[in-house]
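As structure tokens, one chain now follows by itself in the form predicted on its own.
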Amino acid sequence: MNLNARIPSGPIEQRWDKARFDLKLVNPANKRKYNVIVVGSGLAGGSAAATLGELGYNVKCFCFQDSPRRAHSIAAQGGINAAKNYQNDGDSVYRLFYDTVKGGDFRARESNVYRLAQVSVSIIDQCVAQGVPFAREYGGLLANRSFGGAQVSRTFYARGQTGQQLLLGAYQALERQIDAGKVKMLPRTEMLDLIVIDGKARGIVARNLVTGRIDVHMADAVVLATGGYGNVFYLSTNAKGSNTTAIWRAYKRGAAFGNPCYTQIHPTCIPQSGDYQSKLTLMSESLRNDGRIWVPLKQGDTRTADQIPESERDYYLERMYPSFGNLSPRDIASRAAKRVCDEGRGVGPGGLGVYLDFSDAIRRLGQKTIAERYGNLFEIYERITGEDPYTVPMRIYPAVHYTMGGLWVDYHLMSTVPGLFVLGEANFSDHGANRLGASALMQGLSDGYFVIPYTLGNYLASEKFAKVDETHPEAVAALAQTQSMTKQLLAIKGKRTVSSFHRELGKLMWDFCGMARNAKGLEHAADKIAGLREEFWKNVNVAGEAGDLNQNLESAGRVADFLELGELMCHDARVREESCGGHFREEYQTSDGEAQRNDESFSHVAAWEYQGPNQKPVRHQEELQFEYVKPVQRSYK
């Protein structure tokens, strides 16, 4: 497998506009002769869909909602990052380049960063035209506020919407191409495969989740932005549709799966409240703003927030990490959470949480100030617990959130597997071993709208392509595929429920493959993950038929991609000999608890490459070159 990474030359800051200078183009009458399959409709599939429709190529959009108003984008609370400098408190693309490294655990390419942060700054004139309706100061102009890892304010946000008021201004914009009848939307419909002819990406195999149906869609080249893979959890931030099945049945078909076991845990949402919860809520990040995190002094204090004096408090994240505080990166705040939980001074049912307290802020800023800030999200909180946040601390524990790992893909962003292009959280590339909060959509929004529009020209641009149709020998095989699939699962008629192996699966993946994991904790989840998907085939009991609207069926197929997902999960965080980010082995940690990494053996991208069923995959590596950044012990004291 080669792992060309294909980063240009020169000096960093000269790279993408060298690339783009360098890449080829299509003319505007050759791209409407072109075919395009969008997979995923959220920030970066439907701004990507968009921009392709404007370019004049001919684009069909998938989501398996019934709008792309539904993608899971939606619930993004805090803000969006961009080295605007509104502030004047420092900022610049260089050190919103050297934030997101460092933030990685310098475990990211520095070239797709940097341009990351270029194009940052044209993603925040882009939704302003589009009329995302950011907060903005007295005298008019876009506010700005402080996220973890960073020491300046780059956030723009619309209070605790910014998700939804981004994919607003990306949907009209996909609806527009839909109207001008260069983007075909096909909603309620879900990738089932990948088709790979003469080694490129030619089509993909979907079920009409409605009417059962399944189909054969062809087309010259392949863009997947589905989204992480959190979900295999169980319980996380995730929607409950979110899933991996588009990018790991592309796994299947020849692209490199990059960096699996760097999941992040969020420290901000409301704690689990029972056995059978379904999902956790997330609280976002922009409440450490103004929220102090702190649990009693003592163990054991079953206390009230109330009956508490301050002499009895610890603000741990202040004491412990007085430069960034609150506002210190979330895969150590995490950290920093179940550690003092774990001493026995947690709050709540169980222990399992620490309070996130305005009080200091209410009285120095007033309730309304407060309110114009976070409202909807207090609102969410008192709704979920029926405790009001104005009046009592919020409780909150860490979750499962983003994930960093994903399909490997290069500068172009495109997979080992030539014509399939990835983009956003469905990617490896940006975030390295912990992704800072508000570059999630920074990074969708860069891919759809900047990046891909560029590099997708210049493969098309470069290659010769056969005609095909729904009736090439690859096309007919893979829909084959999908329905012998589908009857087996249908076929099985056992005694456990879908949701009882998802929720075991989930179990496991967080006991042994969480916040903290260590070797024979991670050997011993792979062999009862192994275990579990062997008895999933066999005692699986899927309802229903397969010519009609099946949404257990459709959980079905998910959780059988979850269930070896999570079996590599484990392997690639077993041979990972170190601490980096959100993957934190028990085993390489410092002598006050931090990350250690080991930069001699580990400073690479795992790619691990499929190879066929109940075979081990290979693990291929790309060394990361660190030219402008130095790799050093990450602190935020």
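Here the rigid core means the biggest group of C-alpha atoms that line up within 1.5 Å when the two forms are laid on top of each other. Numbering follows the first chain given and starts at 1. In this text the structure is predicted, and so the values were computed from the model without any measurement. First, how it differs from the form predicted together with its partner chain.
- Remark: with the core as the superposition reference, the CA shift of residue 189 between these two forms stays below 2 Å.
- When the rigid core is held fixed, the Cα atom of residue 169 travels less than 2 angstroms between these two forms.
- With the core held fixed, residue 524 shows a CA shift below 2 Å between these two forms.
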Contents of the next structure:
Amino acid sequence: MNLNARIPSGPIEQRWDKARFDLKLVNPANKRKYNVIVVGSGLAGGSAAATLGELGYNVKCFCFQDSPRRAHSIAAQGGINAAKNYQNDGDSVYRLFYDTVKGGDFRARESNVYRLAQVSVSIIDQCVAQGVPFAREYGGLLANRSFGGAQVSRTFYARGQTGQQLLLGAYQALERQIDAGKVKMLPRTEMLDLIVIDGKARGIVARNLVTGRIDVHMADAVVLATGGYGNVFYLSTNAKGSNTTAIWRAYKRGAAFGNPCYTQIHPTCIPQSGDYQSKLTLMSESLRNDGRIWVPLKQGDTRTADQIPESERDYYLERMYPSFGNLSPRDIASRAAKRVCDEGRGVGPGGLGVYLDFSDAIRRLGQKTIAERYGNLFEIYERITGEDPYTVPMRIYPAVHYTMGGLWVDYHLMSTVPGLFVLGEANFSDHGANRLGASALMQGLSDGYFVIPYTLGNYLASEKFAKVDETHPEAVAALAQTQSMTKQLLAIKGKRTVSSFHRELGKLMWDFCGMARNAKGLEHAADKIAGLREEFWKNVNVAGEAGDLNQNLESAGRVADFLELGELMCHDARVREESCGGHFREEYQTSDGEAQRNDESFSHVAAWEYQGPNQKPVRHQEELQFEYVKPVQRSYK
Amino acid sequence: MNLTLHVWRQKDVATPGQMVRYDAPNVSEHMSFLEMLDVVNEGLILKGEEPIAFEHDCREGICGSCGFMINGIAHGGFKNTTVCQLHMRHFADGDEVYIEPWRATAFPVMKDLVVDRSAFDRIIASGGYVSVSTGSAPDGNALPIRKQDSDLAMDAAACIGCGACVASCPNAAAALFTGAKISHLAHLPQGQPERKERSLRMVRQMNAELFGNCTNIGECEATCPKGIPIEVIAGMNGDFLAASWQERPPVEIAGAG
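Output block for the form predicted together with its partner chain, input the form predicted on its own:
Entire complex below, previous chain first.
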């Protein structure tokens, strides 16, 4: 397998400029002769489809939701980073690059991250021009805040709905191209397979979710922007529909999967309240600016918070990490919460929660100030839990939030299958082993607005394309395979529901491939998952029919893929014998319980190659070079 | 608590539907309304029946996918709350709950509680954007915007496109939805060059989709889960009127050289 990342030579500041000059261009008159498929309509897919349409390509864009405006990018709350240095506080492209590489625990590719920091400034300009109502100062200029422990204020935001406003900007640009006839939008259509002809991605198989009809769509290139796979854990902050199907089926057609085990667990989510729980809700990280996190000193303490005196409380983050305290990075704060709950000191139902207490801040600043800062979040919390955070401390617990892993891509964002490009959270890309707050939106839009328009053009201009259509044997075979899988799922008529399998998988993943992992647990989970998958194909009960709007069938196909992906994640986590970022291996920690990276053996990307059903995949390595930011141990003490 | 549900069941757009009664036993007060339906659906699947189809995705009140009538009120009638954020503690043991899809000519029922809201996309496609192609933007701070204007734009831009306004309106008007986008862009300098054409095109598209007319009833504002103010409709009407007044037939302009 060829893992040539195609990184341009020369000083890092000049690499993207050099690449842009070296990339071949498609003559404006020829662009309309190329057909491009974009799967997904979130920040990455929506911005890519709109921009490619503007350039003149014939674009078909697919999403499974009823409208491209619903993609899960919409739920991002906090903000988007950009190295504008509008605050004159010492930010620069280089600093954003440095922070992102370090924050990713030295497991990201330097050249990609540098480019991301460079184009971040253009993203803000583009979004402002589209009419995104970013927060402003009284003088009329853009406001910034510091986010996720960054030392500079580089985060742009639109109240607590930054993701929504950025997505609507991209969606409106996309609708403009739909109106202009340059993009054909296929909502309620789910990609179920990738068609590879003569080694190149040439189309997809997709199911119309209303009529159930499965069709082949051919193109000269395929762009996947289908988001992350956090729902392999069943409970996560992802939308219910978020899934791995598009990238997983591309993996089975030859695209390498990079670092599948890198999962980000967000420390501040509302804890689970019962078995029926369908998803977890994130409470913005900004709450940690004023809230103090604590648990009782005593195990199994069942008193209510107000009955526990100050002397019997453990403000454990302040105790363990005195210089960062409650603002410690996401991975550190999450693990610490798990540790105190494992010790039997958790609060709330099931003991899976810690307090986030605003009483000191309310005493210091007054309830009015706290309401101005966090009023909408307190409302969300009260709506869900029925408790008033002004009088009772919030209960929070970590939850799966983002997956840094994804399909392996080179500097051009092309996977190991020529002509298959992967953008946004769906690729393994720029965040290494841990993503910093407010960086996901930046990456999605960078890939879609400013990278793919150049690199895709280069691919199209460099290759010769044989004329192929739906009657090509590969297309016919892929279509038949998808139809037969659908039939098979409906024919099993077993005794267990799709959700029951998904829940069981999620629990295995959370217990053994979650915040803390060890070799024994990972091997156990991989075995269990293989067994569960076998049972799924014998005993699942999928309701309804194939030729119909059938949400249960949609879900069954996605869970079938999660049941394969989960096993790969366990293998990947097992082989990576170090602790870094979101991947904490219990065997590899310092004497005071901190993550211990192993740069000698693991300063690389693990890229997995599919070998066939129930065959062990092959692990390849792309070595990472750190020419500019020298790896150091992260310390937040 | 134990509830009795009456749910609209409809196979597809062409087949007539009907209300069907279901028991929802042992409902926890901590469940969301959709989680309660999840549990009912699990039971239906195990009994070999088809689960109730309903639209949902983010389940945190921002994607706009979910929404149906609960006892005749869009999203159940709790302030600033979508059905995915509505929790069962607001119901009592023994309640009978009537669940129906959005009803509007422009929103055909596709299955059970799922309706086709693509008319909203077509309204946006007819002009709900600023025509700025990628790469041509000036610096973000080149054009200062009064904070108050930016805040008003944001108030309108908060619309999630769920369709509750249409479902609540006795005329099935989409004026709140369309007005929200027109108002968002009208408050910003970036929206000015196309302001008149935008209002003409979007209002005409709205009418072509067979949404009804606004008669200032105000149900839309009352049930909007994002609290979009009804003023946006007045803004839309003002822009549309002014633009209609000044409208001239397009002039053919010869090309250069």
